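The chain below stands alone and is given in structure tokens; this is the form predicted on its own.
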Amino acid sequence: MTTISASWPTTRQRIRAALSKLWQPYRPVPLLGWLLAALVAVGMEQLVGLPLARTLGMSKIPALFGALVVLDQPALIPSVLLFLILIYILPVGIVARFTAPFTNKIAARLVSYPLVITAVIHLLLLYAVLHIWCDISDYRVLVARMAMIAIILTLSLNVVNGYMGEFSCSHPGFMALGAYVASVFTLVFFVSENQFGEALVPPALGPFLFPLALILGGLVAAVGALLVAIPSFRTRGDYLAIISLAFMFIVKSLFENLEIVGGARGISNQPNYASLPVVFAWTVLAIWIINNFVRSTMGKALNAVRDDELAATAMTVDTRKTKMTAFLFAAFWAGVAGGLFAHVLRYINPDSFGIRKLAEVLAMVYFGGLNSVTGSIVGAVGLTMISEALRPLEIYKWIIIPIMLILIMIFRPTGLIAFTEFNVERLFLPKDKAPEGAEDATA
């Protein structure tokens, strides 16, 4: 036993050393290089993906990197692996490695411009990769949009459960308020022949006024958050969890019995305004605003309240006002996510915003990591993709995912990427001139 325990750290160190040596050639690659490499890979999939897939015995291009194919037809595992190597791994590795000097020079020139210009160029490249990848199938478009909505939800809940240190269960309720308000707004104003009668405004104006519907949904969700915040933040302890859970069930029950919005049947026929670029734009906006919020003076005050409320009060922090501001801010973004969710699926009912939705969002927050914008993005995208990849397993999916989360909580109690700042400036720096820590931020 002593020999095994003594040799274990050595084995782990050897594995880490091997991985570090394998990664060494790619350390000089900036974010711009990875985006260009990914663009080449998805372009290759678009051009030769289908012939290659058929040559390897598959009827079509694997939707989610082959996970669905592997679970449905295990005999195709070698074909899927070869497809991934030829389409993704080799092109990304080769292009990123050998274009590093060029992309570092471009990155060095870009950082001399205002940050907004550099950010827009990187975002355009990211959207190009996403758009070409999604162009393969409508299923990919749906998964990508749902993943981005999950990012907004997870970030907003992390403001409360991570940065503020409380435990809120009301996000599905806020999401429901935003979804129903945005749906009623677009149906009443832009859609004819529905339960609300003829459209009040020419439908051509709908896509341009859709942001108003989302903002209105977010504001109504923030007003609803007042009903939770006012009684909750007069007390301390676990009262927020209890009151917020009750609020979620009240909102769900309200919409189940409100016939004007369809009752338990729900609402359908929402206009298709939440396209891929629209959801992408709102996700980028949410990440930017929430990241600035948690790094602002208010964000630092939230951390102070979380760590020691009495000490924060002694340092003149208005703890109740800070908590209420953060809670309403988080509820607003949950309402916006709800509005996008309703217009992606084009059908909602009260059951969409119950205890299962709460479990999903909480899992994403704690899987990705508390007090971290990066962790929320990783958690939202990771669990969305894992959930979709395990869909062929049906009921067994809900055994595998909880076991995975239990293991995460045992070995990484704070999540995969916790208490890590999302430093946008460092992301865009060239690697050959980046200060210490920039590498970790990009990774």
Second form
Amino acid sequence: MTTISASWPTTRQRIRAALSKLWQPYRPVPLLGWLLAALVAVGMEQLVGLPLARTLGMSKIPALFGALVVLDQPALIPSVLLFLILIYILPVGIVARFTAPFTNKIAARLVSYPLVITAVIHLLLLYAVLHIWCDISDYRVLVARMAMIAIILTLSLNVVNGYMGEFSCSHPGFMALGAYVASVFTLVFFVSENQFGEALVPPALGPFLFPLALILGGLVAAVGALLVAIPSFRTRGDYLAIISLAFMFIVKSLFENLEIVGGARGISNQPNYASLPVVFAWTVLAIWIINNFVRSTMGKALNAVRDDELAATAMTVDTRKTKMTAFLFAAFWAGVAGGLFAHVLRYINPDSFGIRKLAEVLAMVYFGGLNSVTGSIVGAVGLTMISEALRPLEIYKWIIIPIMLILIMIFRPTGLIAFTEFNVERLFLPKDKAPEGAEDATA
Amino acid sequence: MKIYKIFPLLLITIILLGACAPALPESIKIGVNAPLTGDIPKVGEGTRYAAELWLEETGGTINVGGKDYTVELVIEDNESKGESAAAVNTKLITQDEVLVIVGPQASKQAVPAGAVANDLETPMISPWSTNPATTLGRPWVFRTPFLDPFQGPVVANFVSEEFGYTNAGVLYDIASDYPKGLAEFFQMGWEDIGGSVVAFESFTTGDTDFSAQLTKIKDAGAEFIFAPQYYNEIALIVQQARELGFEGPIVGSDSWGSAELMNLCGDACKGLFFSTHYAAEGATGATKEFIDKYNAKYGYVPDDVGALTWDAFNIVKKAIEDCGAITGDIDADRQCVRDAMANIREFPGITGNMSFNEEGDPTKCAVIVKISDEGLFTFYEQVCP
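Next block, the form predicted together with the partner chain, ref. the form predicted on its own:
Time for the whole complex; same chain goes first.
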């Protein structure tokens, strides 16, 4: 034991020291600098990516940072690595480092403006990066949209399972409610020639009224949540898990037996409203609102309820109201995610919202980290990407992903990035005058 | 600092190199979108086996306009999930740049995947999907099986002519789109020819005890039962019906046609009838050749998924050959293959001759199969539209 504990820290420390030395020049890079660097990188990929990929022996630009190529053709791994270094790592490294004085100046100036303006500038830059990155291939567009929907879903489940500390299994049910309501709404109003007859309003209005469909879907999901909440919050312990699981199956059979929405056949041909900017906007909105919610008094009360309900009551927290609000709020966002999902895939059937979807969302929440907005984002994007990347492994994929989850549960029982606060204001600050040892928030 | 200076230089070199990079080798890529994992891995396996057997059979090349092109199969797993099937199709089309896609099999994957193929203008042919939405209003999407609106009445007419019954009982899974659709089409067909459905009973996927429904059907005076279910449920349904003393025949649909059926059902299923795409026993010509090769290579008689996938691949091959020339411009080639596929008439498949209608659905004959006393699926009669 003594030799191990004596030798381990030294190698570890050495690695850590080397890494921090490498990282040293990047400490003063603000978020703005990173976004600018990413913009340069994706712009370069757009301009020279294809000839570079061809030169390196690949037929196309590696779509998901080479993750798909690596398993299919291991011989191309060096090419992929070289591509990544030339297109992403080097430009990002160089631009981020050498524009730091400049970007810090801008970031410092932005501090004096209202937060909204700073946020919008950053978001526009982020969207530009995403848009140019996705412009390379439709596959990226689809994966990016799916990942963003997964973010909304994971975040909303994290409100219940992480911040509130209950175990809810009904998220696929809420998602189904949102998906069906939003689909029926858009099909009834904007699409002709289907089981609901002619379009009621000119289809040109569709994209503008689409938010209404999503909100309506979210509200119906929240009403569904009320049905679960009323009986289950009267009791304590595992009851919510059981009742919510039942609710999920009830919703599934409800749609299986509702002939008007296609029964087990499902609904198809939803209009193509959930484009990349739309999904991006809704994801940003969801992150912003959910983050504000969990940092509000209500969010803190929610944590108090989780840690000790009795003590929370003693401290004048209205536990029942707090739990109800949080649960309905989470269901609303699951419904919105469902509506977006239906319009990305443009086909839904009751079977899509079963136990497999539940396992997927739960895995994302516990992989990313409980009680953490950043964790949810990491979990959702991470698992979506890993799942896409490991597809060529077929059946072994279903061995590797569970093993990964088990390892995470062993070494980080609450998930990768758990119990952190997502402080937007600090994210935008210039970094050159930041106090030493300040947490870097670029993850 | 060094890298800072040489970086632009490096880039210029790369661009110049890229400009004179050698042209890519000439080959035809065919995407396969199959459920290799998930709920129906046996279907995925059948798809892969049929695809690989077909590739072997063609010798790995297709001759187009007097020139041999190497054929490359890109087989991807869709995990039996709709969203994964859409992602797989997008990847096959935009990343792998396949000329045409075979699959997905089940409708819940074929409907969203078909939307992707149609939007990205790539021909796709589903060997197994029977949901009308898969091809409806999608000029780029085709399929090889006949549809349920055809199969339902086929069974109804067969029973009426063969046995002369008038009272039918139906038992189906309400939570699964295929049995439910077929049960309804059968009911319509049966009532059209003057019969009456005295009991229309349902259960939910995963149920194993059907005695309540079967008792109802028996008490309602049904002379036979139509059960458009999968082989694992059929074994239970038939055995339980016999235990309850139901003596009439139980008739089924193409979902019965799995090699597993007789292993599970045993003697109880002998002598029963079902409608399907092809009969393995007593097959002749190309069908027999396919069955023998498949059996020799993989050790079991292929079910309808294998046969339909085989046909889908041969239709793809014919469409590519009919196209006449592969230009290397993938968009033009896809358009050419789609047009050639839409124009296919009287294609001699092992599951019957087929021609595509304007929706991309085939017009073809169904086969009524009788399970012989040896437990083999023998050809009984053919019903054409």
